[in-house]
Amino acid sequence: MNRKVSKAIFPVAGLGTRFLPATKSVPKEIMTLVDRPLIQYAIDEARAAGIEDFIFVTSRGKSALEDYFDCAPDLEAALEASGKTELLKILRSTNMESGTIAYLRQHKALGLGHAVSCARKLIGDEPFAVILPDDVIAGETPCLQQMVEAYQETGGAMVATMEVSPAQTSSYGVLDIKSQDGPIVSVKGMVEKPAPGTAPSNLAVIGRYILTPQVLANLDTIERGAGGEIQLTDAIAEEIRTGRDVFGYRFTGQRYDCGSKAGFLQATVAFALARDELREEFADFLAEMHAVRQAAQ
């Protein structure tokens, strides 16, 4: 049986510059979907997939991120004064215990290969996962325990991978397929964003990753990619370059780009509707809206 995937990096060091004016206070990371913010979708899933070990690497402007996982004694005391338990055991459920989360700065932007790369000491010799918390996932089972669950038959390197349109390809990591069993596909190369036409597949690279320590190895000597970043999908490239197993695992659920508005919007709407306090009113809302907007045209 392969080791244990007990680390997980988040990589959180950027600007968040598409949805300015709000990320020039609030790390991108903080804003919310329904009540909870981008950052816990993505803790809850390493949790769910045996995580027990969070690095953070950040950059300047990203304390809220430190404080939102630390304890508050104050508002924890003022809830249970008023009774309000069921509200103090959400709030308590964001603690993170000390030693099990750490923070690294990211000092210069220079891609997610390289902000992967920062947290190398922290890895050591252990496979580990990379969770990009833009990349929000809803699903029956969490994406990341389904891949832990697959990785531990396959090993090698794995990345969460699904079926984008011929036109959206040139933004994202495309693989190429050498064959497929189910869910798992065997990988034979990967193309970081690829000029239109030129894709080797529709499968793309979403933002789950679980890597061993030769993929850190590798950010040292690939050269830059595209954007002139360090692309942490050349290094898992290099991977099948020199023979050793990548892999792709298509997961079961519905992905949302919260990256960007629109996909943002979509996760709100998708995650309030799921939500059964909310749900009747909120499609009542939704409904109202869509016949407004019918009747005007």
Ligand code: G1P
Contents of the next structure:
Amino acid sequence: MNRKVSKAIFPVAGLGTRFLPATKSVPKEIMTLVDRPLIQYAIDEARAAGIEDFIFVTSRGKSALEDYFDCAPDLEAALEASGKTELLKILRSTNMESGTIAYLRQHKALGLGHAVSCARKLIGDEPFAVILPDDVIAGETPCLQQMVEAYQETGGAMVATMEVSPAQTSSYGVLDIKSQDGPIVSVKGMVEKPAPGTAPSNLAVIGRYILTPQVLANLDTIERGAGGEIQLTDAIAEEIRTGRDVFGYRFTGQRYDCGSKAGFLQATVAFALARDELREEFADFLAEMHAVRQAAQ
Ligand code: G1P
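In place of the form predicted on its own, the structure of the form predicted in complex with ligand G1P is requested.
Okay, now the whole complex, with that chain kicking things off.
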């Protein structure tokens, strides 16, 4: 099968209830780390990996996402007129070429697997990527690019993976390991959100996938899984059961769980400290906060 990965699905239909009341009117994916929305990080990563077609699976209340990816001619003209060329450059870097983004609605909240299967007609018969924008991964080589490169060698289906503590495995899809060769893990099973104490390893699935059309076909036939939802993990595990290859890829980079408040705040601090124009002042402020806290203890 062809190994060029040019399409990516972004499941963005979630309600973001963990961030209420903010998410009452702002989609979670528009929330910003410093000054860029979560979704922009996901798009930038996809572009770096060679993705050309971007498929958003949305739901009610997500129209701000579509507006975000529209061009802003008035704003561009105003910045141009006032000579704000740096800002203009930043703004233009977010423009998407016409015809490269598609929006689909997931009409019922039936789970991640169901969201991905909503895009089946736009994927057709080629491998594709899935990016969960909640998982923000910072690193020199973007995570999906690392995976696309590895995938040229392995084929099959591939999921990003990293070690988590045994106490956390029940929040993730978890890999059952057959063998390991550097960053590539050969997988003999996968379980979505295993009950505490039953996980087959502590290698968790992180929100980057390279999948085959066969996985989409599996989504039509599998039963509902963990939480009564149609699980992407189960459709990938089905590949293993039918004798096809599935790999985990231990990416290099720092992952932030921006679906949780603590993870979102950690990412905010890390991304602020990575900015030349903010670093010094912000680091001083953090040191001061730390000192005040120490003194109070
Ligand atoms: C989803 C997947 C899970 C994966 C996780 C990574 O779960 O179902 O397999 O480990 O993303 O962030 P969710 O976080 O949506 O519950």
